[in-house]
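Single chain ahead, by itself, as structure tokens, in the form predicted on its own.
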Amino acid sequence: MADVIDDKIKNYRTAPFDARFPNTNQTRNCFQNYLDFHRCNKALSSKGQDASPCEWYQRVYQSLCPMSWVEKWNGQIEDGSFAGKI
């Protein structure tokens, strides 16, 4: 299983189609993958497991999201004022 994930991450080029977000506007897709990355990281880290499968979500949100949004969200997480549930 880990080999399959590693292959997908290694061969990653851009965000694949996600049926949950069929429209051209990918704002929600960006935000959802950002949340999924942090939730995945939190869940696996709390169990003491390797968080490398979470890299997939990180690559997707970095591909879709403007960096200014990501920097803003990261700042909000550090300040404790982030609106999303992680």
The other form holds:
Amino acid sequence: MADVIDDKIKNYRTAPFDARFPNTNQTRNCFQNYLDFHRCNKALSSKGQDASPCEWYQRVYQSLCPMSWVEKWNGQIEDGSFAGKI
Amino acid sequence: MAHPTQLGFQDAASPVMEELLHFHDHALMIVLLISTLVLYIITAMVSTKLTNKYILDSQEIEIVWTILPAVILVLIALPSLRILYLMDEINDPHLTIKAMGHQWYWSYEYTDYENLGFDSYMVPTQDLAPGQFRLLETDHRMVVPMESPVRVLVSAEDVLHSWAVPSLGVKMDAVPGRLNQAAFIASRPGVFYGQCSEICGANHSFMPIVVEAVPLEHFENWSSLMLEDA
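Alright, leaving the form predicted on its own aside, put up the form predicted together with the partner chain.
First the chain shown before, then all remaining chains and molecules of the complex.
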């Protein structure tokens, strides 16, 4: 399972079509992958497991999310003022 | 780009725009034929010397001028819906670029691999080189590989803008806090111009868009160079 994900990450080109977000508005696609990356990191690290599968979510949100949004959210996470549940 | 006294669309640079162009030709031809027919009938009615004006009803012609317009409408609707569904197909992009609207410039972000971002300001008229286009040229162009499906995510950092490139058949509103997806394929190499299409303040007319489609190797060289300069 892990090597399937490693393969996908190695052959990554750009964020693929996500059927959960089929329409023009991709805002939630970006935000969801950002949340999923941090949740994945938190979940796997807390169990002491390797967090490298989480890199998929990171690649996707980096492709989709504007850099200014990511910087703002990273700052909010550091401050503790981030609105999403991680 | 547009040229003086232009009446029709700019030459298509993407398959979708080609379809839109042909559909427009089809719909416009129907409209022109109907208008010509009506104008002819009006002039014929006005200039006739016939005097019997008391025909009260006629089943046959009523049937004809009910069925015929319905048929014409179907002939317009079928190609129209075909294109609508074509544009709605699931895309599998090779590349994602973010186009962020600011007052009064666009910024482009290529973040699939590295974090490449740069601003694209209009070249002021006094700084144009000979042969360049007034109010259309920018200091940095959005370079894309040709014949590759490209996803553009359009947003804005301040007020509403709109990212439009007519020859690619793309126009997408830039809304702060929202990420709008548009997709295109540049069928041929070239330079394609567009302008901000949503009023956004004093310099709304002076924040153009330039897309440059090049072969893949040239795109890779360009992105390496841009990353070094950053």
